[in-house]
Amino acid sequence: MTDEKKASDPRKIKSVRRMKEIMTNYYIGAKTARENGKKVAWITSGGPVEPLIAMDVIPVYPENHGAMIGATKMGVDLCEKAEEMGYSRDLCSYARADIACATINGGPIGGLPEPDFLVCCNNICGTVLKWYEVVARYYNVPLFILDTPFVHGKFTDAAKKYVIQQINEYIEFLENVCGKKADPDRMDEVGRLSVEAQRLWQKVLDAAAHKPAPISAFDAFFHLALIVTLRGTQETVDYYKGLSTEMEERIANNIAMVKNEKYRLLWDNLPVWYRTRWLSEKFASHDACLVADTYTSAWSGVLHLIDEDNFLESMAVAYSSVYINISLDMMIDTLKKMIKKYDADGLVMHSNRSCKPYSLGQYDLSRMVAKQIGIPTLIIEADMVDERSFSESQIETRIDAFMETLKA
């Protein structure tokens, strides 16, 4: 397709632009943060953010470079340095690939900026811990480690108490690195906003509801960035609003992101981030799209938990209740909700070699999900950074044997 005609497709979301906007001026201003008197705090996509805005430090988050890493096809080279300085080519390629990154000052926006102080949460895999203390010892800055327990069905009042108790010593711990106290009236403000973007990705996302669906699961890929760097935002609330607006006009118009849709597919894990383009076009080829995945929707999943006004505890379960820090009997209800939500024909899973809490359990859950649902699943094993460990022929092959049973 020639530039032409990109422009003029009708299927192109029209705030790509100013997405691309927001994540330029944001890496911009990390980068030029101490000539600006401010800090930047290195935090796991799953850490609670809301408090560093409001303490007005700039988070930087490692997995999501990780994940622009992938998408430039820079992983498979740093990966290996990472190897070649003694990390197992089985650890997570996030972690190889920024740790080796920040040795070069490399990648695709030439390294993240170094950081005052990390803030670690293992609410999405035990690596974080790991990864967190070798990059202190790199840098020599204090890290913070908030501990969430695994949810196995009901969240326990202690458990609850443990986490609030963490929640408050970050606080303090802020307090500490940014010689300033907290304001509460700024903390509340923040929460409000967090939760009102929240609310706002969810429309997004279900927006894929309708059919046919205005917007694709890879495509969320994309505008997830905003909800996981900068919730508690108010450039976070005003995005949201215009994506939401662009869905509900997308609608009007019964503009499809698939032309001809006649297969709803739901992904889980996730996205192979150098591929995606690819598997979104493959699909698409057999008019197959992914309307909803398990990975944008754990940003806004738990706002039911959320009590907007008492937001610094009661987070403190929305943190441990992450989609891969529960069950899998809760994980097959969500799929459960999410497949009848979007009336999805089949189930894609990303089998990731590097994501092992995403991956573990879903052969399992493969099997409930055609007992208790009915429909069929896919297991496209691969790597979300290290293309090393993608084969597109077999993967191909087993996308087309997929689709032929849904139309059979």
Given for the second form:
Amino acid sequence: MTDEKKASDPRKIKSVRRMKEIMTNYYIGAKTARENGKKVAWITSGGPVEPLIAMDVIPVYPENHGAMIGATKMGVDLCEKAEEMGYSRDLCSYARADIACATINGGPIGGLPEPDFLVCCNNICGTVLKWYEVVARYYNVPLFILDTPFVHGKFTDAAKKYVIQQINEYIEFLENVCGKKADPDRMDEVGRLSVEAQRLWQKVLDAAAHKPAPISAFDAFFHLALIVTLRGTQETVDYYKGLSTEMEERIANNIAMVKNEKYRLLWDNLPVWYRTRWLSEKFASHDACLVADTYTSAWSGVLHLIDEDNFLESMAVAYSSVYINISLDMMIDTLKKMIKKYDADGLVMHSNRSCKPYSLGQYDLSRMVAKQIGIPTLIIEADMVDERSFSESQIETRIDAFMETLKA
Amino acid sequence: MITAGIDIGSITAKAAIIEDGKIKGTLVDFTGYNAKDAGRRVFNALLEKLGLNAPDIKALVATGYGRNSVDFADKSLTEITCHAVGAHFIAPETRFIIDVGGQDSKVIKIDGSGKVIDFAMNDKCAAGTGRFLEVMARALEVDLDEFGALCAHANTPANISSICTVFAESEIISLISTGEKRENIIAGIHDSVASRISAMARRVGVEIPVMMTGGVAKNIGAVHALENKLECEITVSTYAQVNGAIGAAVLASRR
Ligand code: SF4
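Okay, that is the form predicted alone; can I get the form predicted in complex with the partner chain now?
Starting with the chain above, the whole complex follows.
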């Protein structure tokens, strides 16, 4: 106890500092790309970024930027601005916040660097299609759309052909906008680095299977940034190697993220960016740790589908099979595996007003989980960026009541 | 042992005092804007009514939205747990509770020992709450206490399609202007509230016997409309409005 008190909060993850450094440099690099003769592409969070890295293009993620807007509590102003422009309040708050931000160069980093072109993959939702069309018109830049069919159970041969064909078109598109040929060796190298980073990321997440968990989902939300934005770079591999080692050390020293971890919960859907600290403290006050989540594992969940020796083609299939582009039956399989792996006592589902594809089916999933595994679900209604959809006292009551039930 | 429970809701504050498994007394007061004062006030008034002094109370549990502002409570617990325990205390056979209060409604499924199995809450919107009924009663210039009873005089309940309180109110105003019978409109309003709540109840899975609690349980029209929708009998105890406070007092005695 005295030892624990002496050290400056041992529960704090040390790699955080390095992450902040890398992300700051990354955004500086992106904002000064033009001066340095580099191209910038905006890409959706589930889009294949590896070809961009291989072509030396700086990828920029409006969704990651949206998360920053949410975390810095700038979401409401920007969402309202978008609503003034005529966008519906029902539109995803990432889209609203980013569209508004582009017109005033506002937000936490004074707006994103202007894109030279856009890459949109609809494996995450249909919203991004219209959103990217708006951006393409606004900046008058070319847009590449990668259409990934919804997976109803089996990934058919026809679907496979369809996405592989598009990956070839994607490379062609990149060669045109960049004015240079793609280098297959470089592509292979980036592919390998991406796979390695995903493996390491999964390893970090897996560390939470240990009791007590050395890392919580709330931390994963933060450490996720690199695997989203820069997978395929050596820097990312190195970072997650370090983070993974830190997890091993924490396990060896029995450092728990939640001091008296008694209850282990699984989070579903995007974080509530402006309330991660509040939520994590609220759960911790009940000795509960959110040990894992379906969201951060989306960037490594399809690892088993990737063949390093045939990266581009297998990547096409893998990108189509991400967690929110598959049927409920496939989702429940993933959920059940996670509940088992992390030995979760309950499920916390964020019914996210913004993200319909992620939130649709949550009631069915919670019922299936109750029936098949016998663990309860708490549903929290909120929004990832738009604070107007968050009511503290109401959510507090739900969490307290859920925990009282779990403890009884 | 004498213990107390205080339930601070959005509109009313309730207190209950029990002694050795028996209810000694209960009291309801308005919350007003200061939840902290309301807790004190209703507690002191009940003590006085029963001729007790604060030191006689061995333990006190606070519940309701204002539970954390009751600074003299030994513990605070949510309405979900307290309603479950309260309903079980009053009628141990109860398996399902529908609580409709001023600003929210909730359904709670419990087991034979009063333990919560599952629950759902509507706290995002006024539809399906006491507030909805209040607004509609005002629009129709009917006293809230008579509002529900008037349903019995309807021949064909009007169809209110909007679930939003504001839109429903304008729908009602246009129904009035078309000359629709007032009782039919009132029955339609109660049906609309019942639909909202029964959908939530079905999501959790209704189990009989069902008990209704909260201020709206005093509204006979709402209770009947719910019975129709859920196709089962619903019991309402005389303690419906103070059920949460009673549960809190029972939980206080278990500490
Ligand atoms: S709707 Fe969901 S998946 Fe689509 S951009 Fe918004 S948050 Fe992302």
